[in-house]
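Below you'll find only one chain, the form predicted on its own, shown as structure tokens.
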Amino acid sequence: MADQYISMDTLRYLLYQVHGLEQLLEKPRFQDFDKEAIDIYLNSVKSFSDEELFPYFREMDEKPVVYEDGKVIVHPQIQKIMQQSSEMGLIGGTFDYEQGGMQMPYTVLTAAYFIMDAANNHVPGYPGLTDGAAHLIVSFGEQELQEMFVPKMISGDWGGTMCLTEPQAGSSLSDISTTAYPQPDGRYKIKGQKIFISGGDTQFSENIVHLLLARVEGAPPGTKGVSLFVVPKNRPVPGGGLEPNDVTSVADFPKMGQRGYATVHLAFGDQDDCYGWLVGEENKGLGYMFQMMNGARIAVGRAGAAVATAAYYASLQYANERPQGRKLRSDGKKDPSEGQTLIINHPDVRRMLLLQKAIWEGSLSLVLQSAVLYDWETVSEGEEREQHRLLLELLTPVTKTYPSEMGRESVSNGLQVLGGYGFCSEFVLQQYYRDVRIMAIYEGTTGIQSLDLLGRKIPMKQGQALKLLAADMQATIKEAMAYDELKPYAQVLGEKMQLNQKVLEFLMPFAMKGDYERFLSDATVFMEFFGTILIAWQWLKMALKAKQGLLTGDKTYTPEFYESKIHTMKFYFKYEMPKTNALAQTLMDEEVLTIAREKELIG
């Protein structure tokens, strides 16, 4: 295991240097907050983290999760991580203090999960799926529903879920059975069976809080029909109490990754004795659980940068302690009479690794960005929350995927730095090669989001979100403009901007003559290219604070610390915006080679 896993200094400088954090704290929610007393909130994480995550992280991968007897048996240190996390304010942290939260800033949870993740992925889903499904019920469930379930869910006695996919219906929800019968006393008889439950069960909790996709008897076809419900595990008795709710776990899912967390083929009313309650209105509970959803994307996407960052100091440690090779000469050749020199020192490893750094930082940037917008939309109102909230709405997609896809990508470079090391049981790089995999595939694949930016978030009201974007990159650009140094690189940005537009130009007259098929079928081409943009622009930012802490002479990072952000954000560039050239080129090609015809040409 490598002595370090996350750089804190990073993360405070993107917290307070890149994204204002500071500017969030002067708006009267979150003024029971300073810098100081988040600095304290942070460090704690990761003491905590140290001392209670990473210790038990190669182990949770040597003993995983297993299904005997009918039930799902974990590791024994979830019962206290999770006693210890709603200590520390990481289930329920950003509710009301009338709720039993601290008001804390969405962006600062954000980032003590980052911290979390980092440490050991294995284990921030169990408190962070119970914190997103406490939300759901405070957001949208009667008082009476939230008295119930949210105390014990919030002290973390009891534990949460979302429960959609189904065995015959994959991720479309639009076909999910689960039906729903309404009862006379208000309730519903809940019958169907969900797989792939993170979270789903384990031997520590009294009781595990499943919020839950169903069709009322008689609704419509579709999404349109889709209803949300309560579904415990145990339910609560008149007089208190819990009796069994017939929820039963059926298997847990071996996997090849995140062995440690649980992953539950649930069962609901095998007995015909499965009670559930509704949230919200009858027939509107897919655009509730959107709550949920999109809180879980950015929730992968921080948690796929985390890993490579993990991954990024296990394979930087290794590079700076193994000697191999010798360093060439002026004259091109090696002189074997000369001692090995470190690995660190071959300039293809210095690309690996750089690459490594630019993504798992890009990535956090991004990750950091959303949770921002999170905020700002939470404090603002009027027509300037509701800017917040369509940035939000286009950047999520990219924010889940991006870290995700690229993460995969960066931690293959680590493992590469090890050469046949990386690939031995030995070192920890093949475990976090394993567990990055299952980012691009958790709550809604790569696919999928592909084709929710390109189409749905980038015609969103005539397009007004990628406007707001497009004016905020335009005003990075502008200051950086303003540095030599930043000159060429904020015109790169800008020539890439427009051939965004280029491509939009091109893909966008299929999808208004009706040829939709057409206008997505290269929707996952188009994520890579407009992510790849994306994170030049964080790295524009970074480098544009970087450079004025240097020009200032700011102390609160060392000049090191600032060469290094501008000297990969000229890395970045040089190496992966490039690559948007190609892409574009596949995207606006005529030919259309992937959609089924009367012939089929596979197989």
The other form holds:
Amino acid sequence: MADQYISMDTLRYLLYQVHGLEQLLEKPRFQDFDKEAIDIYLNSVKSFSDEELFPYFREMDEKPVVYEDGKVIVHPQIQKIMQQSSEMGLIGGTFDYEQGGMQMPYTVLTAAYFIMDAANNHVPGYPGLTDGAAHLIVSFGEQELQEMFVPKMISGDWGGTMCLTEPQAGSSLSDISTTAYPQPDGRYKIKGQKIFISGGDTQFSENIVHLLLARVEGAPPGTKGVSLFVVPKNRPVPGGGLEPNDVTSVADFPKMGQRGYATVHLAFGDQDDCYGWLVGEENKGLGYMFQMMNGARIAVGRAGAAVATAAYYASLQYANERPQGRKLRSDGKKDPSEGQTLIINHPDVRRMLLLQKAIWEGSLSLVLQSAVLYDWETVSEGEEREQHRLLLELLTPVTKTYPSEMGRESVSNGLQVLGGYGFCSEFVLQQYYRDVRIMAIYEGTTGIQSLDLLGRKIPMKQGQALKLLAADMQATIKEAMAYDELKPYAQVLGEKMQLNQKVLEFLMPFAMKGDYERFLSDATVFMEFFGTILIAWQWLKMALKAKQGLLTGDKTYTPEFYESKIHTMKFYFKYEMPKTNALAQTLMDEEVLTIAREKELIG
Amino acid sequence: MKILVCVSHVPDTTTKIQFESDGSALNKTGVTFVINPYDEFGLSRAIGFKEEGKSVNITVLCVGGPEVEPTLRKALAIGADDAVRINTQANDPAYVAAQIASYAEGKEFDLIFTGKESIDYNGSTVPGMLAEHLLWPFVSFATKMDLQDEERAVLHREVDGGEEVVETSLPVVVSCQKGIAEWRIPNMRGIMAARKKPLAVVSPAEITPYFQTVRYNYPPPKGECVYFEPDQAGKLIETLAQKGLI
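Can you switch from the form predicted on its own and show the form predicted in complex with its partner chain instead?
Okay, now the whole complex, with that chain kicking things off.
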């Protein structure tokens, strides 16, 4: 097991120097926070993760969640973590004071969860989904509903989940069939099944509050007939106490990774005795649920970045300890009598380590960029608020996807650094590799996110979000152009923005003439293309602040720290950015090979 | 009951220590500072007395410039009631002990906690000198402490090969070792409450520092690691012999 799983320095650098968290703290909503308090808080989360999460990371994989006698049995440490998560403000910390929260910036909560994800990615989903579910109730639920469920969720006594997927309805939510039958007392009887419910049950929870999508009997077909319900495992009874609510855990899905995180198959109303409470209005459930889904998408990106971070430090430690081979002499030969060199001295190992570093730091920067936008949207009004909202909408699918897809690539390179040992259970890299694989599937697969990006977010409001993004990127380019060392990279980013424009000019006419299948057939390729450019923007921002730190003699970090940021930016531009040319070529190729034709050619 | 907990502002143990190029001082660039972990044991034990139902006021004290205030804030977030910063640089242990004693004199503290040592200079001398200034009893390396009543305490302390149990009158100076309490992680509400707790800055007493650090030196570099293949036993023996190790 590696000694280090995160760099707190880089996390702080991104929060304060790159993404300007302190400017956000000047807003009245966050007046009770300052940098000192946030530093203490993040250090506390790190200590909590060091003591309660990281030591159990391997054990949760080796002793996974099991389903026995109708019960979902998780690692005993989960109970302690849920209780402490509440004390740490990890559940409800961002809520308004009057909702029982502390008005903590979402960016700070994101940083806190990132630390926990890196320490042990099997765990943060338990408090994280409870937080998201409680937030849905306080955002859209009646006061009575809030009083009935939220305090116990914030205290960590009750868990929370989101129940969307059904055996016949995965990515296609319009096909869900769980049904809600109105009752005279205002409640609804619920009947149906939900699968892949993360944190869906544990032996410890006094109660689990499921935020569930269902159709009210007779509702219109498709997504316009979907409503949102609170369906607890145990329902509160008048006068206090709980009684079973006919929610049954049918199974826990054994998985290749994240084996300490329960993934449950739930049955609702098998005995016709399951009751739910409507959240908001009938048939508007999917809209409400998108609040939680968007948060969950950023959370998945965050987790992908975090696993890649932990894997990077594990492989870096190995590379600094493992002697193997000898350096080449000037005649191209090796001296066998010379002692072996550490593998970190081999250029190809250094390339793999730099690639990992470029991916996880770039990913984390994008995640925090989105989190900061969320906070700015919360504290601003009018046109400014709308601009932040649009930009966040555009970035969300990329924030979910780039860290998930490239995080896997990063971990794979980390595993490769260990050679044969990387494939062995004795070393932790194989576990990170198995764990990170789910990120491209959770909360809307890469395919779904790509359709969302190209089909909805790019064209929305006549491309308004893309224009806002371009303006932000141009501002970074303009600032970077003032420094000779950064100028060539700023120019490349500008050229890639033009290339993006060219690709869209090629693709958009398909949509305009109604050929949506052609327009979206390579959406995932576009996602990779667009994501690679966005991470280059993040790296230019990081390098810019590093350059300024060096020139002003800012002693918050060492000169080596700043130089490392600039060096990694250069690596990213040299090794990753050329890919965009090939991807653009594919995207603008007239030949269509993936759309199904009458004659089946896959077989 | 009034408890004074003395805390030091020290580099995080994971920090790579570097000195200024002339060796005159620690280079603080990029260094993260924390509460000295042994002092934190004392703070945790003091909070434990509170949780046991005793009426306790906990004051945390640090000798240092404004840069030590985050450490005091963290102590407040963990559960101290108020904080004091003696506004001077902590130049040498005798000076620090004299400053703390000067502050504590006449304020009717019943108990002063320190760590068994600070993890930066590892002097282990401040608490003993502090007790001497105050003419109080001193119990070092305490691993357990219980109050019998408002005037007496029983302490366990680490000694070579075992432990010693001592009984002492109050007031007393106690230097804390691992075991006396568990570290506590401040929670969000504690951190927010800490911003509103009093942090007083007091001027130092007029005491002349006893000594001045001239220079810091790094330890000699470790020798390069040499690897031998399994079939090179002869070469290994030869190398060890050359170095005079066998």
